[in-house]
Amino acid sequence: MIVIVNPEIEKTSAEYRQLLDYLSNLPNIQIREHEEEGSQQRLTELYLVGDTAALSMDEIATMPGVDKVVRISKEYRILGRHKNDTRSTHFEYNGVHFGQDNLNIFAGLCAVDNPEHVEMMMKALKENGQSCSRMGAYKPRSNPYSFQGHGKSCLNYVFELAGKYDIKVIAMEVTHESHIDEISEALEKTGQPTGVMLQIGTRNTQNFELLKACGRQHVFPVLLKRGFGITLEESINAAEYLASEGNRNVIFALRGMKSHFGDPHRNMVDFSHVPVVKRLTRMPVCIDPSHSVGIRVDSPDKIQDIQHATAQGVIAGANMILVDFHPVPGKALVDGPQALTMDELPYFIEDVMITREAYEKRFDLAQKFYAE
């Protein structure tokens, strides 16, 4: 059960203390306090954990300072979409809106290789009106002898170049709690020129200590990729780990499932789950067509498979696209065969906008049809 406190009630007020005293005396109930800082006000939510079935929603709703009470019916208590739950499905970070109602493109290098290529990527994004990117500094690899990323040694120039070209948010994978500190230190050292979205990769979806560490910090939002060999429910519960530690600025990413049924693609594309995740949770949903398809190949219509997969996710209502580009894919240190090229960037963006417009028309049609 979630008790949403009236935004006008201060935590130091008598009404708030009275509410906490009342809830604390409920038998077999523990209270978890969560705060969400919005652009206009701070929202306090009290999560009642334990034997809540016997509690009266009406009685709690009449307590001073209570704005609303929500009965939880799903395992994902914080990020789930519950009956009569009108809580926000979006958040703002570093001037960028992330929600179930819009779309952001994060194009960039799967793995940072050198400053020259980073600058070429940032410059191209700026010229094409983009404010977000992906830059891989830490790379978990299946083969221990493969390139593992430059790590903290590349962070300073990546962040400085992002600031130079007005890139607001960089999606960057982390594999250890120490990487969060290294990113924070580099941002501080370079004067906070950009923002970072911590990315938890598919191999770490059930790395519970990493999930807790990313959830305990409330500075950076988190992009969580679906585990490649676990159920959707298990992956959503992994996202709930983040929220249970206090960080609710979470985006859920679909990146394909490991299966030979997807051959010749790298993974089985699972973008039909975009509306499913949006129905079950309040998280914005990201698609990763690069790691789903895994190869640069054209169809007879001259449209690449990666673009077709992207369109499948966007037409289903995706809110973010994580896609690999590289100035010279043949020289990329990681996943060069799936990277798109710089001259394809404006074409890719325009193709995405066409598909997004089609989704918005479908959305408007559905609202009109069901309103009649």
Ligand code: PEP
The other form holds:
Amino acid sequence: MIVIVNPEIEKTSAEYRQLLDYLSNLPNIQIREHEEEGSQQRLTELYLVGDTAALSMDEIATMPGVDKVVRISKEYRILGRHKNDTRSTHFEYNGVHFGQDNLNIFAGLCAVDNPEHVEMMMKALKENGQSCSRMGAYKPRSNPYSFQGHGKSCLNYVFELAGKYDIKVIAMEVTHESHIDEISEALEKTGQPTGVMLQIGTRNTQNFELLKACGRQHVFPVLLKRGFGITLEESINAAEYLASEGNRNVIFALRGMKSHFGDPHRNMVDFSHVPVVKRLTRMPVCIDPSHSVGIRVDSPDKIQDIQHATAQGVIAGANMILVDFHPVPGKALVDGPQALTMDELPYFIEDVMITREAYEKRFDLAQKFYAE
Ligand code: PEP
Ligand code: MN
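Could I have the structure of this protein in the form predicted together with this ligand, to go alongside the form predicted alone above?
Complete assembly follows, chain above in first position.
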């Protein structure tokens, strides 16, 4: 059960102390306090853990200082969507809105190779009105002899170039807790020219120590990829690890699942699960068409499979697209075969907008239909 405290109540007030006294005297109940720092106000939530079945929501709701009481019906206590739960499904980071109600495109390099390519990418993004990107510095590779990413050594120029071209948020995978410090230090050193969204890759979805470390820091939002060989429930529980450590600014990414059915694509595209994740949780949902499809191929209609997969996610209400581009895919050090080219960027964005507009029309139609 979650007790949402009236935002006007000071934590030093008598009312707040009275409320805490009352709740802590409930038998077999522990209280966990959570602070939500919004752009407008600070929200205090008290999580009642333990024997909550017998508690009366109505009685608690009449206590002074209580704004609302929500009974948690299922798992995913913090990120889950519960009955009568009207808590927000969005957050702001570095001036960018991330929610279940909008769409952001993160086009960029799977792996940073050199400053020239990073600059070409950032410049193209700015020219096409984009303010987010993806840049891989720490690459988890299946083969120990493959290029592992430039790591810390590329961070300064990546962040400086992002700042030069007004890129506000960069999705960057971290594979170890120490990478968070390296990113913070580089941002500090370069004067905070951009923001970073920490990405946890599919190979680390259940790396619980990494999840806890990313959850303990409350500066950077986190993009968590669905594990490619575990259940959806297990992956959402992994997201809940981040929130249980205090970081609720979490985006959940679908990136295709491993299958052994001779897929024509690198992974089995799972974008029909966009509305499922939005129904079960309050997280914005990202799709990664590059790592799902994994190859540049098209059909007789000339539309690439990566674009078709993107459209399938967007028409189902996806909130973020993580997509690989590269100025010279043949020379990319990682995942060149799935990268789109720079001249395809405006075309890709325009194609996305067609499906986003169609989704918005579908949304309006559904509201109208059920309002009647
Ligand atoms: C990536 O986005 O670069 C990546 C490695 O993705 P995934 O973890 O989904 O394989
Ligand atoms: Mn990749």
